[in-house]
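Next up: a single chain in structure tokens, the form predicted alone.
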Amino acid sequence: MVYEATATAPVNIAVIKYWGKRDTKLILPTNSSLSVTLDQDHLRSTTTSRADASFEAGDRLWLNGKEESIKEGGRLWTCIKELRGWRAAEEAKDAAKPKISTFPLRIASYNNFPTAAGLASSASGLAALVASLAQLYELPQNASDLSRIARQGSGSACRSLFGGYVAWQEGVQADGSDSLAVEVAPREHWPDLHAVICVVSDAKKGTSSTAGMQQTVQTSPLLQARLKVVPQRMADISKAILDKDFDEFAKITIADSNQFHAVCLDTQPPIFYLNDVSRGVIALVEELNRAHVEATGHLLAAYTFDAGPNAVIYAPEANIPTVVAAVNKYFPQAEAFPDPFKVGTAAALPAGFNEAVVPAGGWPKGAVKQLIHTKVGDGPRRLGPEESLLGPDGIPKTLA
């Protein structure tokens, strides 16, 4: 008998922003948080996790074909632990299931997308983890349970667990157990949202999110005014959602992300994800929608960034032709655009745009490496087992 499972999980980019905690150990955030999942057909983690017991002793990962080191306390060890914990749990209640909480793990683990570059790889990744043990170890959880473990392996993660809309609830007890993800919307309430990912670079970032948000506690003033005004946006924003609200959605997705950078800089030393690209995107898009808004009174698009240099744009599925024409004409592209969707680059710029915003001739080629076009998406999803990374001998495939 073989157990094992297979699973992919989404990438999910926050729209109010999770940047703190109030416990480190078992991520307990400053503030409740809230995203958009995107579509997993163009934005995933894969992860296969199999339980053998003629593996030999300890568990193993890799991710993207190398080996990570599970630490003994760390956070893939705590989401492994506390998994397998509930495994052992369900065995004790029925003597007829098999005792697999007790075998060996072989984990291995891929992104589609560059890792550690601002576009929430962590995230997926653990997710994919979580879903992925949940099936092998057929677990009656749901999501919202399943996120508390995921959350203890990136605070983001448990955001991955669902499709759609997403809120992180901060939760208020100790323990961490009202710390989890909640529905918002399916995606299918609202498909219409799209979003364009502007890879502005796809390099390590130089501040991590987990060193610079314990600076920011530490020492911004700034962001005790932030947590004070988190609670009324979490609550504007989802009934943006619901009333399908894009203008309203978007004036706080782009004030939030605004205002997150701005706590980055009160810190002390100032942290910096943006780069002169990012902030050339930012008046792009400012400029658009002011144009926009001049001819038609609604905005044409929000963006906001995490902790990284990369653009994610959101707007209206019939606006993303206008948005992708006006990055490709600005920002040309290292890597040309592949167009999923095709809505083509050559859709006309808003009556009155004003081209003094971008330098003269537009940035050079390649300081936006590439766009991805993609849309709000589904949870995690179950694979076969032809969709398996493991070889027969528990060994990625890419390695073999």
The other form holds:
There are 2 protein chains.
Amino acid sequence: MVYEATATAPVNIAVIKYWGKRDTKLILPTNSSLSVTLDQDHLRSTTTSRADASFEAGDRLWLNGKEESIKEGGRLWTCIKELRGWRAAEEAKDAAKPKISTFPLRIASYNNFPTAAGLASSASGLAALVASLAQLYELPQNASDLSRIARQGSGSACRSLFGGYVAWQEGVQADGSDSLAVEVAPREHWPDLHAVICVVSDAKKGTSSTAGMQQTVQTSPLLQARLKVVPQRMADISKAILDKDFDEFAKITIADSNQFHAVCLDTQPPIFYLNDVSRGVIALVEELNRAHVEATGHLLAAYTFDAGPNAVIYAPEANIPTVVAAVNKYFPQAEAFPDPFKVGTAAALPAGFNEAVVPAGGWPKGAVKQLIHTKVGDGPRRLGPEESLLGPDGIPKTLA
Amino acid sequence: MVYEATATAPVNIAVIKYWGKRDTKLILPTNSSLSVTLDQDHLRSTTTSRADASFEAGDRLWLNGKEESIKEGGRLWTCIKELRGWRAAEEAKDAAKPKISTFPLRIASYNNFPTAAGLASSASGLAALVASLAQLYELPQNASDLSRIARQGSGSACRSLFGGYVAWQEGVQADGSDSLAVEVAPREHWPDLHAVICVVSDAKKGTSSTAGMQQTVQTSPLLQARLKVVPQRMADISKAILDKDFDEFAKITIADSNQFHAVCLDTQPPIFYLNDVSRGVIALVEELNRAHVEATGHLLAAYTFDAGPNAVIYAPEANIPTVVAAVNKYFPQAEAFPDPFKVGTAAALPAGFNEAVVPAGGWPKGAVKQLIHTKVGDGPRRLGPEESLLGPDGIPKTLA
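Here we have the form predicted alone; I need the corresponding form predicted together with a further copy of the same chain.
To see the whole picture, the full complex is given below, headed by that same chain.
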């Protein structure tokens, strides 16, 4: 009997940003956040977890084929311990359940997007780990319960336990019991939201978000003001999602991305994630919006940036051809656009679009390396045994 | 009898930044600010004002040889009107005074630094205008009185009426009568402060500060928090200046520059003045400081950025060779460093300086175009008639 489960989990990109912990051990945030889950058809982490009494003692884990140590007290260790503990409790309640909580684990995880793409892989990776272990252990806990565990692996991972539109409620309890993810709306409620990720080169590795956010907590005089702004934004953007009001959604998304980077800059020493190319994408989207508002009264797209230079541009599906055409025209990419939705790159820009926002001659080829076009997606999926990442010996197949 | 005066006025670079007006007509700021006046031996505006009954009616003004219109109700017009009104009041009190307030004016102004250098020329230019007219009209008003006029020409110009360390007190009166510049300390109190200006290329013209600061007032949720932070910073940096405490001066200067750019980024649409080269200079100075603190317990230098990509690096004279050597090494300039103080470019960097903050191979030549080395300086000067910028006909000599 093989006890194994393989799950995939999605990437999520926040529109209300998480930046700052009030408890670094439990990963309790200083503010609530909200994200859009992206489609696993395009971006996903896959994790296989297997429990087997015949394995040599001790758990082992591989990430993209490279073995990672599971340090006692560390984030991976905490997630595994919590889920195993739940399994043990279930086993104690029901003598018929095999005691697989006592078996050593072998875990293999794989991201289908290159780390070099600069996309936060910890959120999808930890969510896939938690989802696969919950499936392996046949836990009765729901996604919000699991999100509480994933949160302790990587804060934003808690939001990847749901599809659609997801809030991470900061909570007030010291033990973190109410700091968890909840669904604001499922993907089916507003399936029209698409995303174009502009992968931007950056010579210099930025400050890690784990270190950076605590520097902000300790040194930014403006962070406290941000924390007073967020609750209203959470309420307003939740309503915008329920109303499928893209203009309001975009307005808040843009403002919150800029405010997050503002408090980074108000940190000592200052933290910069946006580079000149990021600024160029912002200038482009702002001008597309200005011209589109003039022509139609509506915003065309929203940009948001995590702790790195990559732009994520959200827009209703109908606006995506214009977004892609504009980025493709002024930021010619090093890698050809795979165009999964067949939108092409030839759409007309809004009447009145002012090219003066772009440097003369456009940006050099490769300033934006690659475009990834995806859309709002579903939550973690369960895969069949044929998708297992582990070979019969419990070693990743890629290493066999 | 020729009624003429020629004055020079200095550039000032704020360490507590002015950003936001509560009254755009009177130019009343949303917060107090504080600056260091730079030496006119290196950077200055020179203005000659002449009053002559024989001139054709109407005032005329040339800036760097180009005639500017003096629009009724505009900033230049307001400054001239106020100073002429004061002269008229003096004439009314003393019948012996010639009625030169009724004579047409010819004014020529010249900056000795290229506009392309991106240094704020409006502050020194308006201060020189006010100083030369005050001299021409033999006004009894003191520098704070004159600063109230200069403020209406260009806010930060009020600070260029003094040498040394200068505060612009925001004031509380609706008519602006208490919004003026005062001396915090004269140059002689702390003459040791030097400045190195890194002139940074920028392809794109940034948002004008006049437009930008009002966008911030209207849209930035964080600005109100900044306004609560500034009063303590004003008090603390004033004390640091009186104590000649460079560490405290530098700490506040750095924090306030970053906070100013943070509220720019929190504006809709966001305003960016720092580019990748600016970020590079910040990274360099932060690392010099980190290493210097480790070695000596003291900061080496402070950076500050106005509404543009140029860095101004303040440091005690003894630290300038290190600053120049570091910038010169990692940001090779297009123009040779004139080195007015003969510091060379060969000083050793602090032990423990980590080159990893600089891109491999350093920055491309010309990323920093030019270095200007200067120091804290004096207030407006009166020049002799041989320095007049106007020819006998009241037209700039350069146009004759």
